[in-house]
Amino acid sequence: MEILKYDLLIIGSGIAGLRAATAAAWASGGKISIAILSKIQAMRSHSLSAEGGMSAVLYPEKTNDSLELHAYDTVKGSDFLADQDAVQVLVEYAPKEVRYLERIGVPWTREPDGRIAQRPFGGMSIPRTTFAADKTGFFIMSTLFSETRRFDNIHVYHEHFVTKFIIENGEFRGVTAYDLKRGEFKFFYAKAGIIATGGAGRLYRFTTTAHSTTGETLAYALREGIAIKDMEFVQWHPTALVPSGILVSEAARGEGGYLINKDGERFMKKYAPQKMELAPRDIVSRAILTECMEGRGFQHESGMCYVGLDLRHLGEEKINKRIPFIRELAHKYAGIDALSEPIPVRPAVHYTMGGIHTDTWGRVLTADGKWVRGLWAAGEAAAVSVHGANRLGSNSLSECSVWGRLTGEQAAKYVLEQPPLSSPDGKVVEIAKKEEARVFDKLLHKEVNAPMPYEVKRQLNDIMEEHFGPFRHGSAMAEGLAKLKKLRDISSYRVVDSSKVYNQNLKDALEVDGMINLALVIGVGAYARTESRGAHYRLDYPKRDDVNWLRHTVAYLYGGEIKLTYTPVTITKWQPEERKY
C-alpha cells in the first residue's frame, strides 16, 4: 500500500472542490501541498452539467435587487427551514464570485450594453440568475479546471475511489483510495480535508443526476462520527426530459416557457397564481404530478404520465441565442424541435438539500456540535443550512463557489498554523491495511450466493421511488424503512470480476455499500418529521408546522442504527409565514 503525504485533500472535483483548491492555493501562496481526489475523470464531475446559472445581486442600483431580498427569496424559498446567518454570508459573497469566476475567464453572457446578463429563477423577487447560455456548469468547470493547472502545489489524481475517511480523537488524519486506473489501494496522510463530493440523486431511479452521484461517501463520513442534516428534503426538478430524465433547464421557464397539459391549459395559474411557472421547485413538481394523477396529463409510451414544456412562442432567434442546449437536447434525446412542439418533461429527482452537518463555515460537526478537527465540507456534500426544505434554483452554484472559498481559504489557514507533517504513526497505518483487506480481500472475493451490487442498487431505487417520492405517507414510509433495513443486512455482494485494475463491478459494490445507510437516513428523518415543509410533503401531515418542526433533523450512527436529534433554526431577521407564490 503506497502512502502519500499532502497538507490538504479535495475530496471531490465539482464546481466546490475546485474552487476550494484554488483558494487554498491562494491563501497559503502557493506553500501547501494539494491533492484533489475524484472517482471519475476530474472534468466528468456532474457540476458539469449545471445548466440555468448562478444567483447574485450584481446591479442592485439598476435592477432595484438587493442582498436583502436575495436572502428573502432564498429563506422564503427554504419554507423557512435555512438558516439566516447562512444566507446572509451566501448572498454577500456571491457577487464577489460571479466577478472572481469573470476574472479567470467565464463567459457570462451580456446584455447589449455589456453588463452581465441575469435572468428570473423560481422563487425570485427580481432575475438575479447569471448564466453562461445554457452550458453555465461547462464553462465554469472548464475555468476553474484550468485555473488548477496553473499551480504546481495542486495534483489532481482521477479515478481514485475514496473507501473510508480516517479519524482519530476529533481529528482528520486522511483517507484512504482505489486506483481504478492502475488497480492499487493508497493511503493519503493529510493535515486536513474538504469533503466536496455533491449530492445523492441515483440513490431514485429517475433523476436528472449523473450516475457518479451516488453519495457513499456522505455515508463513509456517518460511520466515522460524522452527522447528516436534513437528508429528508429530496428535491424534484419539475422539468426532466421525458422519458430519459435528462434536465431541462429552469431557463427554459425563466426566458418565458410555458408549462401546458393535454387540454393546452397553463395550469400553474390553479397553484401559483402570481409566479406561475416561476414558483418554487417544490410547488411547480406537485403540479405536474397533480396533473397526472388527476387524469390531465400526457401519457409516454414508457407509461410515464408527462406535461408539456412549451417554447414555441419564443421564437427561433430566442431560443438558439439563450437556451440552445435545451433545443438540442429535445431534438436528440425526445425527437422534438421545440420552435415546433411542448418538450415532454416530468419532475425527477435533482438535489439533496441535506448532507454532511457543518456550521455556517463549513467546518465538519458531529452529532453533539464539536468540530472535527481539520474538515471541512462544501457544495452539495454540505448542508450549512442555505437552502432548508427547498431550494430556489440557481442558488446552488452560487453555494459551491461561495463555500469553496471559504472552506479552502480556512483549511490554508490551519494547515500553515500545524506543524510539518511527520509520518503516519502506526494505529493510523494499521487503520489503512485493514480497509485495504476489506475492500481487496473481502469485497472483491467471489460470493457465489451473494447478490450482484446491481440487483441491490435496482432494489433500492425502486423502493426510494414507491416509499419517498414527492407525496409521502407514514403507513408507506414504515413499510419502505422494513425494505431498507432487509437490504442493509446483505453483508457481501457478488463481484464477478476478479481483476484489481478497473473493475467497476467492485467499485459499484463500494457505491451500494454507502448507498443503502445514506437512503435509510432519508428514510427514518422524513418518517419522523410529521409535517409538510419544502420538498417534503406527507398525505398524512399536510400542514407545516413551525411549532415542533420548525428544526434540523440531525441524523448518526449509534449501535449500528441510524439515531435522530435536532437542532434549532437559525432566526436572525424573518420570522416564518405563510408561502404564497
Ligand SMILES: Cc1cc2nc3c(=O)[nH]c(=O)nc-3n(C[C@H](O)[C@H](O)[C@H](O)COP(=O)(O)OP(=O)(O)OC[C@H]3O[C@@H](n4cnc5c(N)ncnc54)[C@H](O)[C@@H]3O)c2cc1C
The other form holds:
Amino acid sequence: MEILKYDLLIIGSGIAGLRAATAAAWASGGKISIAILSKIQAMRSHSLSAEGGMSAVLYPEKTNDSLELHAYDTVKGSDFLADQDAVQVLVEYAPKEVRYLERIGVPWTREPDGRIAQRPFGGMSIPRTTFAADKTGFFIMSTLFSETRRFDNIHVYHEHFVTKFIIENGEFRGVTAYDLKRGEFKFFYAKAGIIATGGAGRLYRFTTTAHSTTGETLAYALREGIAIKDMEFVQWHPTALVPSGILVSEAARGEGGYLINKDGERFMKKYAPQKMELAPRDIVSRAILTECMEGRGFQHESGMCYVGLDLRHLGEEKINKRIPFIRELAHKYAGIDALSEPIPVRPAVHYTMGGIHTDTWGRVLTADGKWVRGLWAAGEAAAVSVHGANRLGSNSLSECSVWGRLTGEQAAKYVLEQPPLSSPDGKVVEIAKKEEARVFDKLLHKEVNAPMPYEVKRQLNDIMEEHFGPFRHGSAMAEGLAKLKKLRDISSYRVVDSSKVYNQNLKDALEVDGMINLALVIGVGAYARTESRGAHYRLDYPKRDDVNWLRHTVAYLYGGEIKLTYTPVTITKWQPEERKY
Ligand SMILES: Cc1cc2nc3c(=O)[nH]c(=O)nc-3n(C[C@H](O)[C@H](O)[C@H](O)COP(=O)(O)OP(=O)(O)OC[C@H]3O[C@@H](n4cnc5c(N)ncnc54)[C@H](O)[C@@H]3O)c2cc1C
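If the one shown is the form predicted alone, what is the structure of the form predicted in complex with this ligand?
Time for the whole complex; same chain goes first.
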C-alpha cells in the first residue's frame, strides 16, 4: 500500500471541490500541497450537467432586487427549515462568486447593454439566475478546472475511489482510496480535508443525476462518527424528460414555458395561482403527480404518466438563443421538436437537501455538535442548511461556489497553523491496511452465493421509489424500512471480475454498501418526521407542524443502528408563515 502525504485533501472535483482547491491555493500563497481525488475523471463530475444557472443579486439598483429579498425567497422556499444565518452568508457571497468566476473566464450570457443576463427561476421573486446559455455547469467546471492547472501545488487524482475517512481522536488524518486505473490501494495521509462528494440521487431509479451520484461517502462519514442532517428531504425536479429522466432545466419555465395537462389546461393555476409554473419545485412536482393521479396526464408507452412542457409560444429565436440544449435533448432523446410539440415531462429525483452535518462555515460536526478537527464539507454533500426542506433552483451552484471558497480558505489557514506533516503513526497505518484487506480480500473475494451488487442496487432503487417517494405514508415507510434492513444484512457481494484494474463490479459493491446505509438514514428520518414540510410530504400528516417539527434531523450511528437527535433551526429575521405562491 502506497502512502502519500498532502497538507490538504479535497474529496470530489465538482464545482465545490474545484472552487475549494483554487481558494486554498490562493489563500496559502501556493505554500501548501493539495490533492483533489475523484472517483471518475475530474471533469466528468456531475456539476458539469448543471444547466439553468447560479443565483446572485447583481444589479440591485436596476432591478429592485436586494440581498434581503434573495434571503427571504430562500427561507420561504425552504419551508422555513433553512438556517437564516447560513442563508445570509449565501446571499452575501454569491455575487462575489459570480464576479470571481467571470474574472477567471466563465462566459456569462449578457444583455444587449453588456450587463450579465439573469433569468427568472422557481420561487425567486425577481430574475436573479445568472447563466451561460443552458450549459452553465459545463462552463463553470471547465473554467475552474483550467484555473487549478495554473497551480503547481494542486495535484488531481482521477479515478481514485475513496473508501474510508480516517479520523483519530476527533481529528481528520486522511483517506484510503482504490486507484481504479492502476488497481492499487493507497493511503492519503493529510493535515486537513474537505468533503465535496456531491449528492445521492442514484438511491432512486428515476433521477436526473449522474450515475456517479451515489452518496456512499456520506455513509462512510456516518461510520466514523460524523452526523448526517435532514437527509429525509429529497428533491423531485418537476420536469424530467420521459422516459429517460434527463433533466429539462427550469430555465425552460424561467424563459416562459407552460405546463399543460391532457386537456390543454395550464393546471398550475389551481396549485400556485400567482407563481404558476415558477412555484418552488416541491409544489410543482406534487401538482404534476396530482394531475396524473386524477387522470389528467398523458400516458407514455413505457407506462409513465406525464404532462406537457409547452415552449411553442416562445418562438424559434428565443429557444435557440436562450435554451438551445433543451431543444436539442428533446429532439435527440424523445424525438420531439419543441417548436411544434410540448415536451413530455414528469418529476424525477434531482437533489438531496440533506448531507453531512456542518456549522455555518462548513466545519464537519458530530451528533453532539463537536467539530471533527481539520475536516470541512461543501456543496451538495454538505448540509450547511441553506436549502432546508426544499432547495430553490440555481441556489445550489451558488452554494457550491460560496462554500467551496469558504472551506478552502479556512482549510488553508488551518494547515499553515499546524506543524509540518510527519510520518503517519503505526495506528493510522494499521487502520489503512485493514481497509485494504476489507476491499481487496473481503469484497473482491468471489462469493458465489452472494447477490451481484448491481442486483442489490436495483432492489434498493425499487424500495426507495415505492416507499420513500414524493407522497409518503407511515405504514408504507415502515414496510420500506423493514426491506432496507434486510438489504443491509447482506454482508458480501458476488464480484465476478477478479481483476483489480478498473473493476466496476468492485466499485459497485463499494457504492452499494454505503448507499444502503444512507437510504436507511432517509427512511428513519422520514418515518420519524410526522409532518409535511417542503419536499417531505406525508399523506398521513399533510400539514406542516412548527410546534413539534421546526427542527433539523441529525442522524448518527450507534451500535450499528441509525439514531436520531434534533437541533433547532436558526431564525434571525423571518418567523414561519403560511407558504403561498
Ligand atoms: C441535471 C442537473 C442539472 C442541474 N442544474 C443546476 C443548475 O442549473 N443550478 C443549480 O444551482 N443547481 C443545479 N443542479 C444541482 C447541482 O448541479 C449540484 O447540486 C452540484 O453540481 C453539486 O456539485 P458538487 O460539487 O457538490 O458535487 P458533484 O459535482 O456531484 O461532484 C461530486 C464529486 O465527488 C466525487 N466523489 C463522489 N464519491 C466519491 C468517492 N467515493 N471517492 C472519490 N470521489 C468521489 C465525484 O467523482 C465528483 O468529482 C443540477 C442538478 C442536475 C442533476
